[in-house]
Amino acid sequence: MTKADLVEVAFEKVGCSKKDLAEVVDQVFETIKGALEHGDKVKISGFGNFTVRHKKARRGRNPQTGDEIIIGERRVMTFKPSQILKDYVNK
């Protein structure tokens, strides 16, 4: 499902203009991205939690050459679905 698909579904259910709905969808995503960028946790009730974790630098291997390399520290985003979403998907 794409962002355009989300706008289309919202258009069918709500009936506002597609342009306005596209702006709402974009703003929701921008708000979520901004919160995650600042390290905040995003909790959407009934859907799940988005969090950013800090991973330390570690040693790894180049799979093509077998040479050892250092993988730098970085931040990674994680998503943990809510139990409601898990139950809905598995029903």
Given for the second form:
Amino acid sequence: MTKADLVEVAFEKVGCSKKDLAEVVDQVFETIKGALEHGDKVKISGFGNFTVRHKKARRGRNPQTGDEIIIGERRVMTFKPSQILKDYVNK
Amino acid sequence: MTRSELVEEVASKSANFTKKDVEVIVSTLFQSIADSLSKGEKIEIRGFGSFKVKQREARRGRNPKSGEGILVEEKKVPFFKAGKEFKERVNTVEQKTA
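Rather than the form predicted alone that you just supplied, could I have the structure of the form predicted in complex with the partner chain?
To see the whole picture, the full complex is given below, headed by that same chain.
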């Protein structure tokens, strides 16, 4: 499933210009990104939470060459699915 | 940011849709992602990331309270992987503010 498919499903529900719908769908993902970028959490009830986590610098190893390298401090985003979504996927 | 705040912000930026419309669209969006996942499909959203289901094997676990050994059955877990652009964006703003 791609963004185009999502627009298609939304189109069946709302039934308006697909172009406008595509823009809103883009805007939704853009807004989520914007919030996370600024360190905010995004909580979608019934679906899950998107959060940003700080990772401290650590020593790592290039698995291909075995060279030791330092992995710098960074921020990564994680998604924690809600219990509802977890149950939904397992039923 | 909650679902309703997300709806609020998106609605304020789109002139063609009412808040009600955006609410329906946002709900439909997450519902279709959930539906696809439950069918075991992968969802790829360019510039954002991809959702898929990972299979976890059955394993021997332990009840942390009683210490009893139990069998944890195999299960499916929803998983999200952020896209490259998204990862970079989350990471770069931090360096500016830090």
